[in-house]
Amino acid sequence: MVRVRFAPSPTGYLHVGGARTALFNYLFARHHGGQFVLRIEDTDIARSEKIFEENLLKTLSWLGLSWDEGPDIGGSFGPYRQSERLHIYREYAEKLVSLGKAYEVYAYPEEIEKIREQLLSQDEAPHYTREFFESFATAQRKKEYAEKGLRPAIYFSMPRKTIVHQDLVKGTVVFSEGSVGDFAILRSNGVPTYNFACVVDDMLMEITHVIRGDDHLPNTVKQLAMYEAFEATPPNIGHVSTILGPDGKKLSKRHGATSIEEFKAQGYLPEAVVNYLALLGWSSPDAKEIMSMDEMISKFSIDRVSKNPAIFDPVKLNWMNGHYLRTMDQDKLVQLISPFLNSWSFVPKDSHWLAQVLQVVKDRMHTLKDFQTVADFFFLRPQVKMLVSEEVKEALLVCAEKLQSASQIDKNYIVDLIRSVVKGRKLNAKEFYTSLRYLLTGKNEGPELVDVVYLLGTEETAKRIKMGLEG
């Protein structure tokens, strides 16, 4: 059975790149009827926070990605937080020591740094070997460690040979002999390094495929060597391309929002975000762009993931989000927009009225947050004053009076009233309509005037006309 994992560190919000990695793993697992495992890599004690873990779980759920095993639901291969697996890493590190494939290091961090500096000063790569550390393993140093309650760090003895990796995305990748020296797998405080914990976890959790960003490619040579040391078969590994901004540089804060939480706060829909992320480096075999989660699952294959960097295009994301807004069930759209209203001081008459307002403005929206600027005049009276010709002023006031005196109106009544006033007085139609729109909305463009008048209501429409023409 296919088993994949998404293993974020709870040190911040979920970045676009991490979300895409999670999505690709999810689609791959579901396409093959496999399992999607969520593992929290929280061994960075200084930066890991519980609140970030909670946010990660909420954000993944918001995206519609459900996991089969994880820290919140358990599973047969737990625990699913690395901080709860320290005893396991100690056991497997000591196993490598017993096999002669790893060794204890009694050097203090500053002594290791001094070795590094010496190598660099001699124009040599800072690749460590067992020989560099042998002089520190004296009886005196071991006694010193024991008295201080310290344990030696454990380093992996990297084999000196060429390692060839068949990548699911990039194809054949060759790591030449000597490209990596020995490296720490267990710190003196008992906390594992990333590469070691990753191998132990993937091995024990029976992960069959690893799909991750290509920034992890340099880690692959170390991990493959450790799998070999454990005499274990490594998972199939694929490295997806980096996501770049529109300027061709690595996506960062200077390009705008980069975390999924930011996109959610700005009013993007999860369906649109997921759909867009799927197309960052992957393409559907039928070149279709708007797809449901089920469609993406049925069509996803790793061989259609591009080797080339993906370009994050906010214009395309806005277009896609706008499409989902326009085609969304109206009741659901009302539910989604409602949490934003209080922050804008928008008080709708009722949910039915709000649904009607959404219906007439949503073609002008790319995100839920756009509602604030395209529909503000329905909720907040614009403070405008206008100087118009006497003929147009008279016609506008006539409209106001007739609307106020009408016992009941519909859109046909509004259309007929305005047309009769304009034609009966032989007005400049453009001046009349432009003036009416500005008095009612404070804008020069927007929804159809008949919709504006109908939704504002007769009293409010008349009041805005009269107030705007005063003086």
Ligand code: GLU
The other form holds:
Amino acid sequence: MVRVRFAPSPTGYLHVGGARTALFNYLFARHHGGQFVLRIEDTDIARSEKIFEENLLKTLSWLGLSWDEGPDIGGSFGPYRQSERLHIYREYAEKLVSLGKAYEVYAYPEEIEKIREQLLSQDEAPHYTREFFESFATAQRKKEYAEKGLRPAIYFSMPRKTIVHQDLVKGTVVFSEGSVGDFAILRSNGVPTYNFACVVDDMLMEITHVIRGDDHLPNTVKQLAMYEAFEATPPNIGHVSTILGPDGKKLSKRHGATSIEEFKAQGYLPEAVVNYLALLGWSSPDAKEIMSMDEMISKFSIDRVSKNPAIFDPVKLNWMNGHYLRTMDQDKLVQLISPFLNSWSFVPKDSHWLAQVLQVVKDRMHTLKDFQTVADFFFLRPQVKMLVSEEVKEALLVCAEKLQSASQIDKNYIVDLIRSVVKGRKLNAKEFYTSLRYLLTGKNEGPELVDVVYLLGTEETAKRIKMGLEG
Ligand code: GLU
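What about the form predicted in complex with the ligand, after the form predicted alone?
Every component of the complex follows; first up is the chain already shown.
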């Protein structure tokens, strides 16, 4: 049974890279009929916040990535929050000590820092060994620790040998002998370090595959050494390449929105975001780009995940979001746009009318937020004053009168009415139509005029023509 996990640290909002990692794990699990576990890595007490954890869960759900086990729903391998597993890390750290694979360190942080500085000043990487710390473990020091209620930190004894890793994405990766020294696995306050907690959890949660960002590749050598120390088989591990901005630099705030929360607020649809994220480093064998979640699940395979960095292209995301907006069910679109209307002071006549407005402007929208700029004139009267030729002015005013006195109108009636006014006069038709559009919308382009008139209604249309031509 395939078991994968997404293991975010609740120290911020879910960003593009994290969401892509979650998605690849989800697709992999679902493709193989396996399980997708959500584990909260909150051992960085100072930076972890409950609000971020809540937001992570909310955002994953919004994206449609449901988990089979997690902090909210439990499961047979819980708890799923690392802060609730401290006793387990203690037990496993002590196990490594008893096996001679780890050791206790009685040095204070500032003493360790001194050793570090000394090594660095000798141009040596700070590769600790057991010998560095032995002298601190005096009877006096142990007594001091006991008096202060402190416990020794525990360090892992890193084997000095070459470690070869077969990466699911990157292929063979060789970590040469001595590239890493000993490192802390349990701090003296009982909190584990990331590498240790991750190994203990992946082992106990029976994780079979790890898919994560390649910023974790340097950690893999430490993790593999710990599996060996536990005499456990490591999971298959794959590192997905970094996401770069369009300028080729690591994707960051400078490139605009990077958190999924921001995309949501800007009116991107979860279907589009998920589809777009899937293509950041993965491609379907048939090169298809627009895919539903089910399609992605059936086509996903780790061998089609690219070794090369993926480029985040906002233009493509906009195109894709526009596609999903245009093909979306009317009622659903009305439902999605509604929460935005208030903030723009847009008051729709009713939901049927709103659906019609959406219908005529949606080709011009990439995001839900674009509605504000492409449909504003349907809700708010533009402040327009125009000077037009006498003939056009007369024709426009006749139009206004005729519309106002019409009892029942439909689109054909509007088309015929306007045409008959233009046809019966000697005027510049182009000037007439652009002026009419501008008077009604305050813009030089937009939906078909007949749609604008029909949806504004005869009264409002007449009012806008008259007011705009006044004085
Ligand atoms: N908590 C780690 C992170 O957010 C998880 C890394 C892993 O998947 O092993 O980067």
